[in-house]
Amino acid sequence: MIKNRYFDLIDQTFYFPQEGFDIEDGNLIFNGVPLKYLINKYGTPLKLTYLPKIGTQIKKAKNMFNKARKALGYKGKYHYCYCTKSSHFSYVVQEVLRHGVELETSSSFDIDLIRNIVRKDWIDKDTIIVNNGFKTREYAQKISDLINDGFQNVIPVLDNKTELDYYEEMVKGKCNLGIRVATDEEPNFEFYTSRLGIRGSEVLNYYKERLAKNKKFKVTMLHFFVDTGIKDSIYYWGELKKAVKLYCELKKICPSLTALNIGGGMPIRNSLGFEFDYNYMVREIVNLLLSACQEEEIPEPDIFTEFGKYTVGESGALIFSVLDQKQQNDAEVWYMIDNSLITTMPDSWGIAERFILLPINKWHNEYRRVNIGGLSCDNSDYYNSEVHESQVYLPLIGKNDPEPLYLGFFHTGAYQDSLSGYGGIKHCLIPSPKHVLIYKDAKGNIVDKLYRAEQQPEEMLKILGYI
């Protein structure tokens, strides 16, 4: 007998259930949370953040690097930095800091965020704060003010040669520094070299000319970053080897250099078929550093990583109701949802990012190929492909079904809020969904709390100057 239910499609295509996803009474469970319960309580569209996942990710990465260090006899330390740009929300940063991590900033307002969390006693003046990005004068001034106020472990990372002039002028005492190396982009990218950082061929001479004899500054970090993140590719290993070689050369003339920041994050699951050997990659990175340093007879550097998407991405989800289905021709069926994909998941529209898409209910219905349409009047407001194939399959729905089909997009926790302008003006004035936080209380019980109600007309009209 041919099985044609949606559950059978998933069961035959992937290993299922799997971490974070299960089925109970024909409905989807996300990290132990029954999503139908949340839908019945709050309605849709609904954004949710499952905070315990953040700590799980941090612990995993720390364990992998520390196990690799111990197994290989690597003497340098490991530092986990959280990239605030991936999600600036206070509940995220607070959860992150509960797990003993350092912070990485990207802009002037980021330093105001740092000031606020210091006042809340979430960090103290000993926390390592890595300052990345192109520095405006305002950004450099705020960094310098932190240093002047006694923050011992602030590390401004030089993005260009003239940035040093700011700290010469603004920093009153001594100052740690990092140097960012401009990496080559992937061969299929439209630029050859990243706009960020100083050319690798110029780093040594720059250090000799501007920093070697300058007693005000101490270069402690070399920063390496590739936009595509950590992955097992010829490109990634080639760029990392170049950065390690440069670190070794710089270390020989710069005794204060103790840290290599390997920047770009690890991938997260964007499909039920996602495969990535995290332990292998971490071990190979640590081994590459160790082997190079032993060959050059220099101490192994402390390893810094800057994980943003990896930290918070898998904690997020968006849930929609299917309002109606439209048969536009003989082959194409549209499921119209109760919000806009452009405004809630801008990465799906802007860079064709794919997320895990699953129905919340009706897993025992037959399935069909569909397109998902958003509420806006923009022709690009759609979703019609998965990571593993160029189409989407979802359960069939009937005209007289007692409840609508609910759809969930999962692992949407990084970048989508800031890119879509959380709480601001939205395309076609479609409101931001309500936002629910899921966390565990002191007894370990799962608790849900409405963080923000669905955006109201008055909020947008006030911004637009009508009220």
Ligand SMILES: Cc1ncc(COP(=O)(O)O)c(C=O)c1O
Given for the second form:
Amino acid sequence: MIKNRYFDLIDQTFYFPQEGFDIEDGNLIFNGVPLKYLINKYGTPLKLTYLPKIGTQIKKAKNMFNKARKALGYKGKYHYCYCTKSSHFSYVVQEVLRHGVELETSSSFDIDLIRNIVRKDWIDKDTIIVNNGFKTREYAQKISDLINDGFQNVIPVLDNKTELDYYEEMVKGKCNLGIRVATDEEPNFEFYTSRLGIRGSEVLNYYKERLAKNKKFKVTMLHFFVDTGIKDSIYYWGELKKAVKLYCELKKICPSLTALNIGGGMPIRNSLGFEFDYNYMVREIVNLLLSACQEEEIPEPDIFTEFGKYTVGESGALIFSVLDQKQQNDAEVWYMIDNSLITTMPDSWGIAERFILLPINKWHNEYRRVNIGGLSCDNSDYYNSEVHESQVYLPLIGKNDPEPLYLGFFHTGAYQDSLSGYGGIKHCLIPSPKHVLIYKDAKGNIVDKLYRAEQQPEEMLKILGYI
Ligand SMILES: Cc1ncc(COP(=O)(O)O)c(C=O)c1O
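Can you switch from the form predicted alone and show the form predicted together with the named molecule instead?
Next comes the full complex, this chain leading.
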């Protein structure tokens, strides 16, 4: 018998069920949470954050780095920094801080966020706070104020050569510093060298001329970040090797240097067929650092990472209802959803990012190729390809089906809210979905709570000056 139910398609294409995804009575379960229960309780469109995943990810990364360090006899320490830009929400920052991490900031308002969480006693003046990004005067002032107020482990990372002037002027006592070295972009990118950081060829001279004899500053960190992420590619290993070589050269003239910050970019699962050997990559990174340091006879640096997407990406999901189907020609069928893809998952439009897409119900229906259409009038408001193939298959919707088809996009927890402007005005005034948090209560039971209701017309009309 030919099996052409949606379930069979998934079962035959992927290893399924897999971590985080299972089926019960024909309906999808996400990290043990029956999504139909949430839909029945809250309705759609629905954004959800499964908070326990954040801790799992942090523990996993720490374990991998520590296991590799131990196995290879690597003497430097490992520091897990959370970069707040991937999700600034208080419940995310609170959750990451429960797992003993440090923080990375990217802009002036981020320091206001830091001040706020100090008031809440979530961190103290010893927490390492790495300050990245191009510094405006305001951002540099707020960083300097932290240092002047006794925060011991603030590390402003110089993004350019003039930034130092701010700290000369604004910091009263001594100041730790990092230097960001600009990486070369992937060969197919529009630019050859990243705009972020100081040119690799200028770092040593800059240090000698401006910092070596300056008693106020102590350079402790070299930072680099490969924007396209940690990958087992010639390009990635090439950039890492260059950064490690520079670290070794700088260490020889800068004894205070102790840390190499390799940035973010650890990938997450964006398809059920996702394959990435995390343990291998981490071990190879640690190994590369160790070999280079042994060859140059310098102590191994402490390794800092700033994983954003890896920390929060897999905690997020978006659930929509299919409102209707439209057959626009013989080949093209549209499933029209009750929100906008372009505004709610801006990366799917802006950088063609793919997320795990699965139906919540109707897994026993036959499947068909479809295009998913959003509610805005923009012709870019669609989703019709996956990582593993340039099409999307979903269950057929029968004319007499008693309930709509529900769709979930998974692992959407990083960056989408900041890019979309959570709760702001939206393209075609399509509102932000309601937002539900799922977390463990004091007794360890999984509970759900409405964090924010669906955006109301008055909220947008107010921003727009009508009320
Ligand atoms: C300096 C720096 N660190 C860390 C990150 C986080 O990257 P990811 O979310 O891919 O881990 C970014 C992302 O833009 C970054 O610019």
